[in-house]
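Only one chain is given next, in structure tokens, and it is the form predicted on its own.
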Amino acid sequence: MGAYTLECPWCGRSITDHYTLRCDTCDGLIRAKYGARQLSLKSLPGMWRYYDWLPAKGYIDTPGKPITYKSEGLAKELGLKDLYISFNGYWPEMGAHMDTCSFKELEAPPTIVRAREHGGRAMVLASAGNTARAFAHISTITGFPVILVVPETGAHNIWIPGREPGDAIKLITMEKGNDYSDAIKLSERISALNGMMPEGGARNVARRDGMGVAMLDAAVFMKRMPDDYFQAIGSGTGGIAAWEAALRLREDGRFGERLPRLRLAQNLPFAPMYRAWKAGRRDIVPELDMPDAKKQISEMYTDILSNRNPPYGIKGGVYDALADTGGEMYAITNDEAIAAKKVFEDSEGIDILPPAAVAVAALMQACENGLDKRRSVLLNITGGGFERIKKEKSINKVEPCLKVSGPDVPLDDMLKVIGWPALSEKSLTL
């Protein structure tokens, strides 16, 4: 059985773990604090082999896992002695099947077996694609119900790979003029309800040690932690995931004892975190660095990328993440983004989405600004493979039980059409 306690490093708090994801005291991020000082290799399928540090007592039979390998055709573009990739998607030969082609996929299994194990009935979640995908897929696999509230330019990106829907999927768009941060709103409202457990975003330790899972397997695999870790962000939580995920490295004694230095990448002209910290702020403020975020987010080549309320400035945040590993912060152009992806596409052989097209982009702009070249780098493609399984498996598109106009809707009509409180209390029997 996974042992840990939760508490809170900002104020030295322990916390009583009921499925908990604040800090009365402090408000900073919870962290999962586990028994296994030093990291033991499990015997079980895809991501749950980290099992030790993994808030969960339980495990679901997936088999996606990020794949670390050192590079060979990029690193010879780029010119670097020691690059290694951490590949999360979709491709067979190099035994990666994270079949929604995204990281996110680590995040879901932890989070609803950690919501099941805590009483959870349903869980409700707000997207802007790849993680509305990764929890819909673990769905359909174990039938816990989830309500997903995406913009509907997002919506495309919520299919099923490899099998139908399974009816325990909600699936609620809202109209063109909202973003990620008005379904954040509304499914924060939905989630308020008796019964309904919320996801939690950056505040869920399930899902930032899910997503750590990237960290621990490149350092296992490299024997060490790297110098430089490259993600592209949008919210910051996979690279806050990164640094805690470090931190146990750290500790564990047999991987070093230097941090990473964080190397995180938002997609312009939407760059609120980039443009806070070339500032020196820790706090963003929404005049300086997301003027007319609705039309700057119109604009990026991936709004996947695009959080207006990200965990940038909270205790245990990007902030602190970035300044606790020296890191640093990048803005990449669309037209550089785009052309990351074909140098990526055509070096390594394999598709990827355009978020890790982003990282790509920071790392090629990393090496023009004098990178040394004999740093350990990991690379973190946090989506990959979408063209390769379109051709090998079936990719069935979750259809919306509903359309609405904005975060402020009446909910009782939506709830009926959602089937609550049915939907909860079919899941009981799970």
Ligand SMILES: Cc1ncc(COP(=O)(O)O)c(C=O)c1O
Second form
Amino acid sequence: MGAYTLECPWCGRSITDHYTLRCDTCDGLIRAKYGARQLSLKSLPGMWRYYDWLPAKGYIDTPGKPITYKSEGLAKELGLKDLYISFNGYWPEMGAHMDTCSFKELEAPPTIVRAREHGGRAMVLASAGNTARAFAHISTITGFPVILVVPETGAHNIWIPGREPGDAIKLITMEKGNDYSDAIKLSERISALNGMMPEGGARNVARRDGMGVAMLDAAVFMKRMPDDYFQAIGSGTGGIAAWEAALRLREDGRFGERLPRLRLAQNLPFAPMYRAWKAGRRDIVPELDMPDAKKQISEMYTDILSNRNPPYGIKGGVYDALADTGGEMYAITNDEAIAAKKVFEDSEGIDILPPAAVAVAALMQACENGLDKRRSVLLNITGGGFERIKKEKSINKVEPCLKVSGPDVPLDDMLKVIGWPALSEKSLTL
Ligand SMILES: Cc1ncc(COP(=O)(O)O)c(C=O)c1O
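Alt. form predicted in complex with this ligand, vs. the form predicted on its own above:
Now the complete complex, all chains and molecules, led by this one.
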């Protein structure tokens, strides 16, 4: 069980896993190559049902997994015959128990397990909100220290469902004017500390293969891969993950030969990947694709979908995923997303997070523009059930231990407040 090696499909190197995030030779995205060519489902909790294709030896006892179901309400609304929904969030009647209400809860468990298995004593990560919440939740469950760097505007997103936040969570907020990319810069500086593991973003196979579980769960439920996969993206890591999961399913042989077309959506006015893709470019040109990025980000319906350095042009990144699957990009206005949110909630009966509304709006746009209604479509509702969980469980805010002015603040003062290196000793007792 759980046997894997790492390989770089772009230069053919096989790599021993030391929590390795990069291929030194060609800088393409490395992948996990699993011992099990065919997926067999395991009797393990939540997402660990897909343990065969997760890069970890152990697992964490958490119930969260995507729930795939066949839509009736939205399908009827849009005239689609075969619309499937991957619901990532809280919806107990459907068996959905991702209590932090987003698919980032698929990334956190394998990433923390992998880090621990490779000698990590703490993890640092930057997030506009949902990712930090998911890692904080898993830190509360496991006691594994996490340092979260979050722009002030996203701090309200960091809460723990149903219990008090664990004391191994250290939340650092960044003053107004800093965005997600500033948070990434600061977290990269902190990650240079001995024993501190970077979460690795799209480069971390545990994050990607964790998110790929949405595609695996759908294919198992549908008994085949969907024709189309809709998702809202900021970094696009979820899109890459869906593509890689589909490549494994194709190799498995029981889920079809054709890769699902990735249909990925960004929220206007900040849509650098949409613009680069539409211009037929592998590279994002900041002056053309995200002029005045900070202003654009401040005008988005959901700045969760903002990332100024997405893994787009890198080998094995979003561009390659779109190209290999015959994919398409969509740009969604704030009004379209707000309208789509209501359509989904009225027709399916559960609240969704704003990024998921962007994906719904993309599906609606595709339908208006002639998407063949007989195609089997998988819509990734990447977050939902927040209104619902608020009524049923306590939402316990994580209080920041420090607020900083920008990404270049002196590290020493910061570490004193975090309690480093004493914090790192904590993980040794776990
Ligand atoms: C709820 C939700 N949906 C979609 C996304 C976009 O994910 P990605 O761009 O990493 O695929 C995010 C990112 O944080 C998110 O929190």
